[in-house]
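We begin with a single chain expressed as C-alpha cells, specifically the form predicted alone.
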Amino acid sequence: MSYKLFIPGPIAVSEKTLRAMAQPMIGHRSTDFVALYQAIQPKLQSLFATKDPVYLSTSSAWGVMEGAVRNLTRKKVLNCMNGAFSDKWNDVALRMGRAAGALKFEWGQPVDPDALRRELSTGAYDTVTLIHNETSTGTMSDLPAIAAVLREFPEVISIVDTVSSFSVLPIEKDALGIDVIITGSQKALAMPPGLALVSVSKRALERAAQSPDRGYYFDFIEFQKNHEQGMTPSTPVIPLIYALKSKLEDIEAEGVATRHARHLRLNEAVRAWGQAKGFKLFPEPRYGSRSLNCFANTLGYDLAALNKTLKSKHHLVIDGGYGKLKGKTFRISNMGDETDDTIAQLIAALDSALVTTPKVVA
C-alpha cells in the first residue's frame, strides 16, 4: 500500500528528488564528483549562513552528533536535555566514556537559557549539546537567547543539532556564533534518509586536531582535509548528494524566506485545527515547534485506530507519541514540500477519520 508521511520523520519525498537519485553512478574520487561536491558548497553556506565549509557525511545526524562530542570534548560536557533525543545524547556520551553533565528539563519544556548560564559559569565544561527543535515533545527552544549565553562562555564549544528545524525558519550560524550545527536529510530536505550536513567552525577544528581519540569515520580533520580536495574521508551516499543538489535548487527557485513563511503559515494551519477540535498543544504555544505540532491527546481518541483508518482509508500516516508519550500525544509534521492544499487535505482526512475512531476509556 502507498501512503504519505505526516510524522516528522522520514518525510514525503518529491518525483523530482527520487528522479534526481537515479542519475549514473560517477566515481567518488573522480573530478565529475568533485565538480558535484563544490557546485553545492555555496548554496549549502548560503542555507548554513556561514562561511565555514559544510561537511557531507554518510550516516544518520547521529553518527556526526556522537562524533561531534568524541572529536571536541576534552574536559566534560553539558547536555541539555528536555525529551527524547536531547536526552539520548547524555547517553551517547556517556557510552563514549566522556564525563558529562545532564542540564535537564521536564518534557515539553524549552532548554532555560539562565540556567544554562549557571551551570556553565561553574567552569566544568568545554563543550555543551543541546538540541534546537525536539521533536519528541514539539518543543523549539529560544536559539538566539540560548546563543547568546554561550557567547559569555568563548571557551565552550557549542554543537546544535538543527535536524528538524534547518531551512524552515532563519538559523543564522556565524551570526550566532555556534561551533557546530548538524542538519539530516529526512526532515525538514525531505529527502531520503541516509546523510548528515555538518558545519563546523575554525576553534572547533582547532580543538579536534588537539584530541588524540577522536577516531576516523567522523573525524573533523579528516573531513576538512577531503573537503578542500572536493571530496568526502569514505565513500559518499552519491544518489543523496544529487538528491542534495536538486533539493537546494529547490529552496533556491522558492526563496528562502518564502520557504520559511509558508512553513509558519502550514504550522499555523494545524495547529488551528487542533485546537478547534479541543486538542491542546503539548508544549506551551509559544515553545511549539514550526515544523511539526505536538498535541496533547486531552479528548482521548485510540491513536493507534485513528492511524490504521488514515491509513487504509486515506493513504497517510501521523503519528502516535514517541517513548513514554506513546498514545500520551500526536504529532503531525508539515515540513519539507507540504503546500496549503496537501495540509487542507490531511485535515479533511483527519476530520473524517476523528468521526469513527473510538476513545480509549481510562
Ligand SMILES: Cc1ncc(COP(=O)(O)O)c(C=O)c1O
Contents of the next structure:
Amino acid sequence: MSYKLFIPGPIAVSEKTLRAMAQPMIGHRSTDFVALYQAIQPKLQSLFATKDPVYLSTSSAWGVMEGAVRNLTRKKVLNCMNGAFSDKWNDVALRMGRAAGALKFEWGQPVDPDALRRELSTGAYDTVTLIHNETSTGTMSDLPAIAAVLREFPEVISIVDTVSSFSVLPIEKDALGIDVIITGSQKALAMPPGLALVSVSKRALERAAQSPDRGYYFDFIEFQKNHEQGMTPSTPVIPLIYALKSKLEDIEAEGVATRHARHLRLNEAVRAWGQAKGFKLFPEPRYGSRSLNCFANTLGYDLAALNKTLKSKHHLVIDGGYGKLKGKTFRISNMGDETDDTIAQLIAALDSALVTTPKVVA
Ligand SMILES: Cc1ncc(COP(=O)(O)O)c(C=O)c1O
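Same protein, different condition: the form predicted alone was shown, now please give the form predicted in complex with the named molecule.
What follows is the entire complex, opening with the chain shown before.
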C-alpha cells in the first residue's frame, strides 16, 4: 500500500525528483561527473549563504556529524544537548574516544546562549556541536543569538546540524560565522535518504589538517582535495546527486524567499489547527520548529490508533513521538514540497480520523 509521509523525515519525494534519479550512470571520475558537481556547487553555496565549499558525502547525516568531531576536536568538544539527536552526539563523541562535555537542557527547551557562553568561558573546549532544529522535540534554537556567542570564542570551531531546518528558513553561514554546517537529503530537501551535505570553513580545514586521526571516509582534507577537482573522495551516490541538481533547480525556480514564506505559512496552518483542537505545542511556541510541529498529546488520544486510521483510510502517516516522547507527543512535518492544498488535505484527514480515535488517557 502506498501512503504519504508527514513524519519529520524521510518525507514524501515528488515524481519529478524520483525521475531525476533514473538516469544512466556516469563514471565518478569522468568529465560528465565533474560538470554535474561543478554545476550544483554554486547553487549549494548560495543556499548555504557561504563562499566555503559544500562537500557531498554518501552517508546519512550521522556520518558527517561523527566525522566533523573526528576531524576537528583535538582538546574537548562541548555538546549542546536538548533532545534525542543532540544527546546522541555526545554519546558518539565519547564512543570515538574524544573528551566531551555535556551542556544539557530539558527536552523541549532551546540551547541557551548565556549558558553556552558561561561554559565556553572555562576555556576547556576547542569545538562545539549543536542542533539548530531538534527534530525529536520540534524545538528550534535561536541560531543568530548562539552564533553571536560563538564569535566571542574564536578558538572554538562550531559544528551546527541543520538537518531538519536547512532550506526552511534563512541560515546565513558566512554572516553568522559558523564553521561547519551539516544537512541531509531526506528532510526539507525532499529527496530520498543517503546523501549528506557539509560546508566547511577555511579555519576548520586548517584545524583538520593538524588532526592526525581523521580516518579516511569522512576526512575533510580528502573532501577538499577532491572538491578542487570537482569530485568526491570515493564513489558517490550519483542518483541522489542527479536528484539534488533537479531539486536545486526547483528551489531556484520557486525563489528561496518564497520557499521560506511557504514553509512558515504551512507550519502556522498546522500549528493553528492543533492549538484550536486543544493540543499544546510541546516546546514554548516561540521556540517551536518551523519545519514541523511537535504537539503534546494533551488530549490523550491513542496515537497508534490515530495513525492506523490515517494510513488505512487517508493514505498518510504522521509521527507518534520520538524515543521517550513516544505516545506523549506527535509530530507533523511541513517540509519539502507541501502546499496549501496538501496541508489542507492533511488537516481534513486528521479531523476525520480523530472522530473515531479512542482516548487512552482519561
Ligand atoms: C536534527 C537531526 N540530526 C541528525 C539526524 C540523523 O540523521 P540521519 O539518520 O540521516 O543520519 C536526524 C534524523 O532525524 C535529525 O533529525
